[in-house]
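As structure tokens, one chain now follows by itself in the form predicted on its own.
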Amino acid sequence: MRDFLKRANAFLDAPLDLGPRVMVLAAALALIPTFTSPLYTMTMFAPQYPDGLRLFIYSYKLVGGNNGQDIPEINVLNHYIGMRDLVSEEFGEFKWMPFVIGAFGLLFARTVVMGKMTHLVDSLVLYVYFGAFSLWSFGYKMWVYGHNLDPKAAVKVAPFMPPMYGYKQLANFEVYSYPALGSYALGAAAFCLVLAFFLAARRARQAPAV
């Protein structure tokens, strides 16, 4: 056990060569996109929309296709099927998300600067975390609208999920959900960031124990 120990100390206190604090450096930038770009977007396709009703779901609100005008159609249609508007005050997650992203930009320029290991793998457990609970919350949002619906609404449909990506048919849309750049620029940064620990591990390993 000591031993272990000894060797997990030295692996954690090992330093970051240019590499690795190049490659996180490139994960702090790849959040920036996020604050300006959609993570995702979803269009929905009926016979009496063909042109297609579109959402763009950012980190900190919500925006409809056709100069904003698609928000209040939907809003309309879901209210026939007794499901709850779509406004960006419903989602907790966008009070949150933009800090903690933030936060994790900040996370990242200290592991370029302190530049250990240690520095390396928190930001990276965090981020993993962090990417599992943002899914997870996505979805579960989307379970809840589309199974909390009012029993006594005008049109009667089973309960139903969004397709958190690809298509889905419901009723007589055809639904499609996909990510968006901010998406995109979230697993950029991951990818960073697990590149960063590949290339720092191996010299790590070599780190003689103290």
Given for the second form:
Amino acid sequence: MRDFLKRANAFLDAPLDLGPRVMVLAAALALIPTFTSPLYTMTMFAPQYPDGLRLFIYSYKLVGGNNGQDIPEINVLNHYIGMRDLVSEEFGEFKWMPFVIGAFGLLFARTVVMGKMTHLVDSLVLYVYFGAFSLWSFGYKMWVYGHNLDPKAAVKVAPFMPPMYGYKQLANFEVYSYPALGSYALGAAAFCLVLAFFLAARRARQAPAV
Amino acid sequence: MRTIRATEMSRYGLLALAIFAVACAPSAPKGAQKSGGGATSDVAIAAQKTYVAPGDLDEYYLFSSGGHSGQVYVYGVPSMRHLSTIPVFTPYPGTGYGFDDESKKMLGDLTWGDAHHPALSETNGDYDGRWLFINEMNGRVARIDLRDFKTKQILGPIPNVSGNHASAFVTPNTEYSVMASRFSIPIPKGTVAGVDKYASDYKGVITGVKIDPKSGEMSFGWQIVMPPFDYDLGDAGKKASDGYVFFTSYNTEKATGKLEVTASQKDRDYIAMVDWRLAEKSAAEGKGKMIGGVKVLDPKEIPGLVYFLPCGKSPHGVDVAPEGKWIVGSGKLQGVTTVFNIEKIQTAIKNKNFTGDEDGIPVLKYEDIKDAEVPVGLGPLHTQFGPDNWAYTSLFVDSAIAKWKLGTWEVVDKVPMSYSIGHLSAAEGDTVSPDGKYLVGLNKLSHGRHLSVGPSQPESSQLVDISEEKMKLIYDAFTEPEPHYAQMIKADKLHPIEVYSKEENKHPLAIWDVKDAGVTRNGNKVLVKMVAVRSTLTPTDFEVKAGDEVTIAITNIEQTTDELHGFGLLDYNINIVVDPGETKTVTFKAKKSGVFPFYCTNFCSALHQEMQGYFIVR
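Alternate state requested, the form predicted together with the partner chain (shown: the form predicted on its own):
Now the full complex is given, and it begins with the chain already shown.
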């Protein structure tokens, strides 16, 4: 057991080689598009909306298609079924998410500079936790919007879960939900971290134990 | 023997029958042009050329005047589908026009106008797709903004002009729209003189309406007093003839009474050629004398301001060809149309080759200034142009269109019109670069061409394909009364908006949040700020006292295409329609007490029926 802890400590203390550090730097840089591009897009088509209504979800704001007009339009439609208005203020995520992504950028940079396996493991574990929490948070938000319907609404519909990924028919609307560039960037950052970890781990195992 | 006789008898019988058949009048005229029967391939081609499949868009817009209906009708070409009606001089409950404060004020006391000649704004003699101007007989000109297809301004009635028919033709850079009197009267308006004083006391008046190049805002420019002829139609010179406006006139006899006889005595009447730049300069210099509140220029005192070109008997249309060199004047009681040459006109003016004058206006010599008399057919009225010097002249009496060539003066083709064509409108056919392709004949009569709808027969607009050597009639459309002239513009030159953006709405009473809706009172004046959005008019009810002056300001806070909301108030004769992003007000006295329902008149949504409320007057 002692031996295992010793080996584990040695593993965590192992310095990072150039390859893993470059990968971690790449992960930090990969976070930049999340500040300029949406994480998710939802597109809704109906016979009356042949051009579609579009929703772009950023890490810090909600943007509607057609110069922003699609959000009021979606809200006007949703009020018939008693769904709450989509307003940026209701998304707590928009407050913490950009800050946390920025913090991850700093954490990754720290890993690049300090250059120990332990920093890389910290980055990876926290980042995976952040990713999983964000996905859950997004899903939960959708669930709440689809289930918290005003009982006095003009049109009664059964509570529903909007699609997280792909296509779903909701009443007269075809709804498509797909991750966008921002999410792919977050995924790319995760990929870089995992790759960095495997490179570093292989190196650490090859190195003679101290 | 008996059988032989019987055969002979039947032979004679057949002969008699044959003679009888020959002597019988045919049931249809030669060249009767109902489709069906033999010409199947032609029909198929015509169908293909005019069929715009569901969901597909037309290639051209046709803005057709609505005559005494006072409106402008918009059609798509080649489908000839009626796309929309733009109310101009007449209230139109369909869009609430003439019911809200602003449009009611614009219409003034006149709720009728006889709209005649639409004119698209031009840049360098070509349609620029910004505005459409249209005149009406009570001395007014209106401007429609093609950004939103709405009437934005009605100027007039302009003093002194009477029976504004020769209008709203614009100059090549939309510097001016023109007006002229068809019915000369003693001026200023209100002056009384018997018709026995017609020749001396009655005056015709020509007016230039100035147009702001940025905003399109119209204002009074200049005015010219003219002999009491009936000024009928006009066209601005372009390129070679830029700087002039031409007006036809009839009744140069200065006759009164039964004009169909008294005004048709002379073999020639005149086209008045006005130097509008000189008019502009003279007005700027303060020349002219005040009549009816405006400065009026007198051609006697300003040499070169106006010349008269003699033209065939009682001319109707005058149309300037694309290059501006040729001016086509059509004597409607003749069989020829006359083509004048601007270079010859200018030379004659330089050499002072005048045959005399009319009230001090020099008259040029017909023989000196004409290039050709083209034998187009009977009753030529108007001419439109195509590429490659092709010209198309409408023939009222012949009920046909003649195709002929500028320069060679050859008449190459004719196509019958059903029936009695007046104006015609070719694709961008009065600009410096006509498109050819389509031509619409605007006919006065249509009987028998459509399912009968009783004595009040629709007008007909017939689409003619002019893309090939032979003109081909390809579609009959039945248009709202009464198309006088039309303008056909390529669809891609227009870029209309579909909602008014919130940022653009500068109305002082606009509100954008349902929370801001409500009623405020100031003495006996009640202001109701109302929001219209699917599917509620907020406030849903409100009370006033009998005798209050009520202003309802409605903002449609929708920003979605086609989400219009109406506000109809029963028993109060109020119906306004508010477009997405627009604010409109309606002010009225709460005369009757009681409970009056209001509701959304413009179907908007699944819960449109529920969009209602109560106006309570105690």
